[in-house]
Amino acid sequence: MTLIWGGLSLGAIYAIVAIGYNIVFISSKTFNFAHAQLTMVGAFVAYTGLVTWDLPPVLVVVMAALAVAVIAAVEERIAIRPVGDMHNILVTTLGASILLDGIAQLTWGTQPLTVPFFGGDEAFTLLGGRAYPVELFLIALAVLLVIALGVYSRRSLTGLALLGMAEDREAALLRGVNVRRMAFMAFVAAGALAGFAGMFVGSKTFAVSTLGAALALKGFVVLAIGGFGSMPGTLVGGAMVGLAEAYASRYLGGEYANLAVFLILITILMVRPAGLFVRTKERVV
């Protein structure tokens, strides 16, 4: 059971990153390669607030969310807005991720930094296994985010407008939806979420300049398994990836963890090319 708690918490981190990818994808049909790096910056801002400045955790959460939201807004204006072609946007956001990696190394160095968790760091027994408070918090956070976003998208005008944009952007524009403003706000909201979650991700993994690259790859795999645009798919995909990593590392060795993950990805894509929770649309010619 200890292995399951560890695997699920790792999968929750990947799911949270994939949720951020999905928010941007649903609103603008683009993929922000730098989103995982935004989570990394959130972890570093949390370290600075909690350890260097000794601020209260509540204030640090707000500070991290606001700081990363501003960075996301700047990225949208520089790397997204001026670029019209979707393929070029992938290149510019990839460039933004490399830039954020470099800035993080210059600002905070290359050594892993410990981000304290407000719930303590003492392990306890739960259902026969040992778990840390931050692990359970991350699992609960991923589940609550998916539920909250699902309710928001179905019950609010903004959420319905975003769903309309995801289905047909031009039709939404004709119905009076300001698609550019909505896409910008969704991008900034995804950035704020990355900053908020970065504080807790850093408590589990450390704040380190290589964190963004590691999370970007696994977040993309989770998205591909669950299906682009599917929020429940991020939870299932995250759990599969996290558990596969944990069990492969325990019984086969750490070098087999990535191999196990990509074997699962390839197997699922062979059966369901669009992911587990997205139906392939057929076109009649």
The other form holds:
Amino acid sequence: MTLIWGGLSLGAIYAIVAIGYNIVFISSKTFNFAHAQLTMVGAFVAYTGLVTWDLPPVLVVVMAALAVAVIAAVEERIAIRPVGDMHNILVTTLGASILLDGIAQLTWGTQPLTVPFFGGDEAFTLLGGRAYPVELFLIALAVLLVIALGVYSRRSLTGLALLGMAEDREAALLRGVNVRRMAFMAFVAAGALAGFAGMFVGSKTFAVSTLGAALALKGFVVLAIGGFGSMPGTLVGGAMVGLAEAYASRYLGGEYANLAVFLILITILMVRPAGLFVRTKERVV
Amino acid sequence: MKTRLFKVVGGLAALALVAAGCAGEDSTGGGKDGEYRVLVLGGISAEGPLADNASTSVLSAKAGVELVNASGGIDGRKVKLEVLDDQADPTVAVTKLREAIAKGKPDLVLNSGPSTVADATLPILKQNSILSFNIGPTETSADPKAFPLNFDLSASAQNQLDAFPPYFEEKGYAKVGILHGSSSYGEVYGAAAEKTFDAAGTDVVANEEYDVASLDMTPQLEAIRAKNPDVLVLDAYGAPLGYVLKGIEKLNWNVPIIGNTSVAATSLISTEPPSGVLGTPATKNLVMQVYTSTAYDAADTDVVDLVARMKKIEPIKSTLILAYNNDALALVQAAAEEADSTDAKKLAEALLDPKVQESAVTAVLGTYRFSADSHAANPSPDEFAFISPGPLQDGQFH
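Having seen the form predicted on its own, could you now give me the structure of the form predicted in complex with the partner chain?
Every chain and every other molecule in the complex is listed next, the one we just looked at coming first.
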């Protein structure tokens, strides 16, 4: 059971990153390659707030969300807005991720820094397995985020507009949706989410400058397994990747962990090319 | 016309050869009575820990120069130090080294950077017959056939591992589990550890690898725990060390852990909470392998003196393990005394003499054991200590 808790919590982190990718993808059909780095910055801001400045956790959560939202806004203005071609955005957001890595290294150094968790740092036994409080919190957070975003997208006007944009950007524009502004706000919201989640991800993983690179690829794998644009898909994909990593490391050896994950990815994509939760659409020619 | 041109070119070439021959052995540096020029290469403006490491290396070279000059210099020549910031980048190092040699060949080069810099600069040093000492070993840097004038200062993974079996025996550990990273060093370390422990008669019950980009090492720890070892030997640096310690705590596994020198170089274990884990249950079963000089001992006067000399110049930013350059200068001074010369070849020969190695006033390692077959430092197992984590102060664990 310890393996399951560990695998699920790791999967939850990947899912949280994938949710961020999805928010941007739904609103503008683009990928923000720097999203995992935004989560990393969130972890560092949380470290500064909790350890260096000794602020209360509630204030630090708000601070991390706001700080990373501002960084995301700046990124949107300099790495997305001026770029016309969608394909070039992949390059500019990749550049932003490298920039964020460098800035984090220069600001906080390269050594791992502990981010305390408000729920305690002592492991306990649950259903026969050992887990840290933050691991269970991360699992709950990923599930709650997916539910909340699902409800929001179907019950609010903004959510419906976003879904409309995802379906047909031009049609949404014709129906009076300010597509550009909505895409910008979605980008900023994804940044705020990365900052918010970064505080808890950092508690599980340390605030460290290599965190973004470690999360970026697995976040994409989770997205590909679940299906681009699907929120429930991130949960299923996250759980599959996290558990595959944990079980392969335990029974085959650490060198097989990534191999197992990519084997699952390839198998799923061969059966369902658009991912588990997205149907392939036929194009009329 | 063509014949005449050949004659002119041939004549010039012959002149150049004669000139080179006349330059003879004292073509290095400024001659017998001139200054002994030492060039230190270091990644001073590199990123992160590389910069701190380079700072300590350069600082130790300055401290070494101070000591050598105070006791008469090298074969009577006063040492002059020049520092080259190579940014820990082989391309920059090659360019700056070539420029420096063009301005005037140094007598000695101390390469303080990673092995990539050594790989790039050693052929240039060989081409120019310059004596050199190197911190980042490469596959051939300690091979006298490849680089007869180069000497490696750091201990190899094998040197470090040779110190484990006596410690196992002392502690009564018969079954050992190994956990190492997926980096090239980690893989070499894991394989060499198993071979060394096996050869020493220790039962290696598990040898697990973790991906250095992984965020949780608990599964590998569970696999090792299932084999019930008496002790866990750990190779980890940076965040992976934190994940391993978290995993052990999570499993509530009360096993002694012996970390290698990479563990000792991670600031997480020498920093108290809330930033680090020093003094927490995560480190209660941990000991780490260090040079004896990296563990504070007031009775070790050579090391105390080195720390004082370094601190007088500027603060020490990383562990004393990076202070090898001080020893390099002491070794050259002792070799010059024996050879009665500062000629690079004669110094290299003298450095192989055990009497010279014993007499050199070194501090980071008590005695370097260069031989005709290997120019590696080859420190003996008693140059290492296994200590509990403690706060790092002036480059030493207290």
